[in-house]
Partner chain sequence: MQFRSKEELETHIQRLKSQSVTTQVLVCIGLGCLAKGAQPVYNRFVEVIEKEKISAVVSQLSENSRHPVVGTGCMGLCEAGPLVRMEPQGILYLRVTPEDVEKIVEKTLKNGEIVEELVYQETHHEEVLKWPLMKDVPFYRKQIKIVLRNCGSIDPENLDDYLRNDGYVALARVLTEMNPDDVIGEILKSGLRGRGGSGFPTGRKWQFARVSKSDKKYIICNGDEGDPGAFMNRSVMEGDPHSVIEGLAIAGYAIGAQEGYVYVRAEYPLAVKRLKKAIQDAREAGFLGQNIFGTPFSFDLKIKEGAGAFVCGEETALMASIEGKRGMPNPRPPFPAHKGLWGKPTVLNNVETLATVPAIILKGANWFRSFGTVSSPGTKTFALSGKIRNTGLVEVPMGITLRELIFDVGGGIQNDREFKAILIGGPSGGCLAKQHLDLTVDYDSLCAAGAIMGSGGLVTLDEDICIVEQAHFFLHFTQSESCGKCVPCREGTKHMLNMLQKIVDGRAKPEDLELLAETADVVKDASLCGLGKTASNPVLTTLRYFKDEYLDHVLNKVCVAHVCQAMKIYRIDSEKCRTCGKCARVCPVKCISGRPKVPYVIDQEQCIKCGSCFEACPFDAVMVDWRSKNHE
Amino acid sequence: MNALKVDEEVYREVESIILANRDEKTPLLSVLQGISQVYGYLPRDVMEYVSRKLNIPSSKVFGVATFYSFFETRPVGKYMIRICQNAPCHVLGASNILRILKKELNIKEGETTKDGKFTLEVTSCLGVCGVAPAMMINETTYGNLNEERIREVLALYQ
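If we take the form predicted together with its partner chain, what would you give as the structure of this chain on its own?
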């Protein structure tokens, strides 16, 4: 989970993301999403750069970046685990699932494993309440979780 070294190449990449969204009337959100997708998080220097390029005060850029829960302002692991703790999952024992995950990964919510592989976040409803309790790893959703299934799923990413 090393912090990104913000060099020339990164700026070129950011530049191309800004260019790809140039048709949008107000592209800030899309630009930040694009950067997030490539680097997993929004480094401070990159946000400053975006602010200058789009001519938006950096306070605004930072404000948007910290408002939305899918934006990270610090480095995250290769795999982002979002575990649902909402009502339907909660009634079916999601807090227990969270406890198991924390034990398996040996981290708390919001933390990243030492090897930089997994970050654990509690998320709002994933919308698969029919198969609660559920979690999402990057863009893949897993349902009907229990201790055994969590181990199976985590093994896929080891």
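None of the values given here were measured: they were computed from a predicted structure. Residue numbers count along the first chain shown, from 1. Rigid core: the largest C-alpha set superposing within 1.5 Å between the two forms. What changes on going to the form predicted alone:
- Shown in the overlay between the two forms, fitted on the rigid core, is a CA shift at residue 148 smaller than 2 Å.
- Superposition on the rigid core between the two forms places the CA atom of residue 69 2 Å or more away from its counterpart.
- With a cut-off of 2 Å and the rigid core superposed, residue 9 has a Cα displacement that reaches or exceeds the cut-off between the two forms.
In place of the form predicted together with its partner chain, output the structure of the form predicted alone.
FYI, this one's just the chain on its own, none of its partners or other molecules.
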């Protein structure tokens, strides 16, 4: 996926997101969520702009953007695949699930497929221990994974 070209049109869109959240007591999180929903990630230039417009130190904006796992600070694929690495998933084969996904997608952890469709990451917990091993693609969780199930799930996104 190509990086966002930050131009006047982008700044106008960001300004409208800021205005839509102006009545909030602490609008930063909502503003970053809005930008992320529109662009898929939080470009550094845009975060600097938000810092100036909200009169918040850039370190705080970057701190919030990098603290929450649902924010990306780099371009990512249309579909974000997160593999759960918590204890139950680990014991039940999460590392094997990660290996299979790397092979199927021909990418490493933290990379995006050449077509910009998938980005592969690990996460500490998805909160679905009862169906371990598990992964999440965007907002949908898939559990009880094995090689066959992974191929079935990936086919849904092709």
